[in-house]
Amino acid sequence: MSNWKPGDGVKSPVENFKEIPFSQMEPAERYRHLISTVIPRPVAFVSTVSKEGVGNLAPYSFFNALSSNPACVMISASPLGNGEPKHTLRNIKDTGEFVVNFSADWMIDVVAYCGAAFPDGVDEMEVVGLTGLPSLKVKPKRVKESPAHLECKLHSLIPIGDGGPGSTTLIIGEVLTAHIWSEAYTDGRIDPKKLSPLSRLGGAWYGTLGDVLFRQIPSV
């Protein structure tokens, strides 16, 4: 138990810094350094129909939510080496449509081995041996494996950078609805603990969630 009140300020270890000066670095550097940075990041897996009917799934760690009113989560995607939009925008794009599975703990194998760029055509799903289940509001599947699924309609795109190395496509998307495993779901609240949620850090380093702290905000 903390002993720590208001004017106590705090005991940290850190006392000197390296400038990192991203403005003079080519846009790999930065990438690297910013995916380093900025830890842990939850990941979205990210299943997507092209408007052949075939499905994709991908992951994505430039990811969070955005808004609850409407509600809207955000995915960031790059485009791929020779510049062509990666197959979940270009889906979201035909579609207009697109679900987040939540990554946990014991998805990681299957997590990483869906970011490889896959040739057209592929459905991921089914290499891997996940297994689909029919959403409600939306034509791209659910994967059983995973402890969440939000169904999403596109909300809006927003482009980011020149579309050269390093830009992005924001895409947020609209949740429709919601599938929590029933047993981290208990009196109106969300277990984490149950969730186990993945998480991404630097270069191929994952984090799993580790010890949970509980704090209130108080009143002043």
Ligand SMILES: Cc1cc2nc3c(=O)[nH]c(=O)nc-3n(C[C@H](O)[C@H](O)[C@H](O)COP(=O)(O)O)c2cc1C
Contents of the next structure:
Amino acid sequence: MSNWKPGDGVKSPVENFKEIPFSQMEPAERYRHLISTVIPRPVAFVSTVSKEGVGNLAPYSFFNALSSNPACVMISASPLGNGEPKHTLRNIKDTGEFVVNFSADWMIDVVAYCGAAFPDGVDEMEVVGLTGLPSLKVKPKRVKESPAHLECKLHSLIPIGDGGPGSTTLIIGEVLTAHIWSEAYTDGRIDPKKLSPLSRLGGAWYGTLGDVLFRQIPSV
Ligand SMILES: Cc1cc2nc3c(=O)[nH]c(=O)nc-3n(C[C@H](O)[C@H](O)[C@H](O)COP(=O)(O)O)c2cc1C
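Okay, that is the form predicted on its own; can I get the form predicted in complex with this ligand now?
Okay, now the whole complex, with that chain kicking things off.
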């Protein structure tokens, strides 16, 4: 238990700062700084199905939970270098459905591999050798090797920017139902260590959970 009390402040190694002038930088440089600073990011391994019925699986680390009534999550899909939408966005626009499969640390190789730009008609789940489980409420399959799945229907799309480099489409999904690995779920509680979340850092770096700390918010 910590002996910290209000007024104690905090002992920190931080001394000096360098300004990073975002407004004067190229989008690619801003991107590099942003993804190296906003860390760690959980990795949504998103499964979708095209209107032709082809499965798709791709990692998205601009990902978070937003609300619980309705329960919403968001991912952010930037366009490809040629300005075309990524398969995930195209499929979600066409079908209104997706599944967020959580990335555990044992999934790092398949997650990184599926970050490649596969051509149309390729199902990454098959390419990397993952097991598709049927979903209950939506068509895209769930990834059996992933410890938690959120079945989502499209809530809204929010375009940000002009469609050029650095712009994005925010995809907000409403969670219809979820599946948690039984071993990580006891008496209504989810064990963060069992979920072993993989996180994305800057560049090609990833993180794992490390120490798990406990502090309750006090009533003041
Ligand atoms: C760990 C990881 C996280 C990623 N996060 C994002 C992201 O948040 N947004 C994005 O547009 N692309 C992201 N990418 C890149 C996409 O995964 C990549 O462009 C992929 O080819 C898209 O596949 P799709 O066209 O099948 O959707 C990420 C890649 C990796 C490896």
